[in-house]
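Quick heads-up: it's one chain on its own, the form predicted on its own, in structure tokens.
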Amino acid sequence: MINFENVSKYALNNVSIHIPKGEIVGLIGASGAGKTTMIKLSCGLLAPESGRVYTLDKNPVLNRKLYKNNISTFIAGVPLLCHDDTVSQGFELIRNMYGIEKTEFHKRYEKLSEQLDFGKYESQSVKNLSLGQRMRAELGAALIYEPKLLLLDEPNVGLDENGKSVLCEILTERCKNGMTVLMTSHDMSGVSKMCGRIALLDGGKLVFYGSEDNLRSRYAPIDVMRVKICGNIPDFEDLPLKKYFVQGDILTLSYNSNHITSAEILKLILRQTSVSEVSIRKPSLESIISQLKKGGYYELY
């Protein structure tokens, strides 16, 4: 769907990546890492200084007209709806621009306006909407013509938790039907929920690309289990634990999840004593990324 071959542009430095059909890929990194540049290169708004970009198997700069109904691009701060129009007028303009048949358009509009909850202010001018309201309408505008590829630059800005959850549901449903999404975000919780793959940019270089599970397995495999026991303290001599300590009836164990699973640890404990409560902590995605930027290996304790 999207291929970068040794691409450099502005901050981006020799980036190669393949984003396949039907994936939601979260593009993360500090401000200035090159995230928005990648979005603009993917849709042909920018041309690479070196290397090659292919989107839908074509050069996006030379084939932008062919992409009209296949690629939708949402960039924070670049409105899709005219500020002086009402929401419904803005959507009607999009219908005319993309040649969507009226019956099909209204079917899509009704569904999106219900999902994103912008139907109740469709008669208001876009310029009079709050940031959250405008974002819901703008995201609806990006989705209305059902593109094959959706490029989103910070789509969670201004959305409350309900809005983020709804967007996650919509994107997941669309991707099951073949749509591909490349999105930038500083919202690590949203990336964790939505994205099957994560692409991490640091200083313009792609330093990680893969699933969150692979990221954790490689850089942050240390989990912490806390167990409330009702009886004798178990013997952990044969377990490959990093460390553990006992405080009253609470056991706290730190372990490498690549070497032993929580189920295996709990099974051994239950052989030796009774358990009333169990909790497991894993480092947050935000914590892992922060530590990686410092060049360290994350260990939660």
The other form holds:
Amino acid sequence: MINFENVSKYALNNVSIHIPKGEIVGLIGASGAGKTTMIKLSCGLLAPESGRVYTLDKNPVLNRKLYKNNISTFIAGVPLLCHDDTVSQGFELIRNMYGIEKTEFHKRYEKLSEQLDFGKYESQSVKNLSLGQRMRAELGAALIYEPKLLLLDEPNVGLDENGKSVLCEILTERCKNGMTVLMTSHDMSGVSKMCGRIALLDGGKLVFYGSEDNLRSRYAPIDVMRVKICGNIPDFEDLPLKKYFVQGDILTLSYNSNHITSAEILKLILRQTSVSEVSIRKPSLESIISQLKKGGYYELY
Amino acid sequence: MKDVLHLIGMYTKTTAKSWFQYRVDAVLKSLAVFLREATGIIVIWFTLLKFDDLNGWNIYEMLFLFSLLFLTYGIMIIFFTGLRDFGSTVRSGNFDRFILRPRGLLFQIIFVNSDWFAALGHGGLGITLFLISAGKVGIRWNMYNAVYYIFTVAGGVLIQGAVFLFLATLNIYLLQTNSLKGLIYWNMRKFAGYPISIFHKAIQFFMIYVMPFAFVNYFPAQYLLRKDDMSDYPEIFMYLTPAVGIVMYLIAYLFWRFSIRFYKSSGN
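Could you please show the structure of the form predicted together with the partner chain, as a counterpart to the form predicted on its own just displayed?
Time for the whole complex; same chain goes first.
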């Protein structure tokens, strides 16, 4: 869907990445790392200084025809709905601009306005809406013409928890039908929930690109298991544990999940004693990223 | 084609609605523009009370000259407000939105906004001056005159539109072009209210060949009024206004098409 070949532009320095069809890719990194630049390069608002960008196999800067039903871009600061219009007027304008048939459009509008819940203020003008309300309407506007590729820059800003999970639902469902999403976000739990792949940018370089599990097993493989035991403390001398400690009847074990699986440990414990409660905690994406940032990204290169 | 017309209709409805949302405000602002421009005329009126005429042009003929200038500007600004404000559109990032939509860029710029206050102020003044002067300058109105007048106004609109389009295009290369616009458009427009024959040759040259305001009002007025000072210029100039407008607009449009490929959005 999107192909970057040795692209340099502003902060970005020699980035190559391929984003396949039907995938939700989360673009993360500190402010100024070049996330928005990547989005703008993908939709053709920017041309690369060196290297090549292909979107749907075409150069997006020269092919403005791509925008028709193919790419939908949502960038903070580039609003899709006019300030003075009411929400429904804004959508009517979009319907006209993209030449969508009326009944079909209303079907989509009904569905989206119900999901994102902007139907109740559709007759208010956009400038009178709160940030969250506006975001919901704008996201609806970005989704309504069913693009093949959706580029989202910070879609979670201003959304409440319900909004975030609805967005996640919609994107996941759309991607099953073949839509591709490239989104930037600072909301790690959101990225973790919906993105099949994560692209991590630092200082203009792509330092990691792959699934979250991949990232975890490579850079933060330590899992923590808490077990509540009924009976005597089991013995695990020959297990490759990082450390363990006992506090009353609660046993806390940490171990490298690349070396041993939680199932194996649990099996061993159950053979020796009985257990009333188990919880396994993997490091969250957020903690992996902040941990990597503290340690510097050098080990990723 | 039908959906294009529909889209234009929608844009016009929205703009008109937003400009006239507060009625009193709209009336007062249009009136303010009207009065601001009219003061200049009143000053000239009082000056001419002392002099009788200016190189053979009496006060009513001067007003007729002014009426063409204001009328063409009033019509022009309905369509070209987006180009007048193109610099701020680019700087605010709104132009990016136009780019991301599947419609022509110039189409969107032209129809998304219209400065109706300027249109009513300038256009209203133009019509007022026309009504005051047209009966007193000895034009015998007939079919030919009327058709000539309509074409000439259209030509004048295109000439000024072309200048606006050209200056807007320069924004792609330079970030600020307002002072340039002040220099070659607004300053020359101050000269354009007078018969150009009173000026130094260098200014006349500028008004005919560089920023051709002379074709917006002076030469068309000469066709209708036939003053003596026309003998300084080729007679054909009186018929060229629509052609000058079309050619200038085409050149400006080609320059725009060529330049838009170099447009770059800001980073973040």
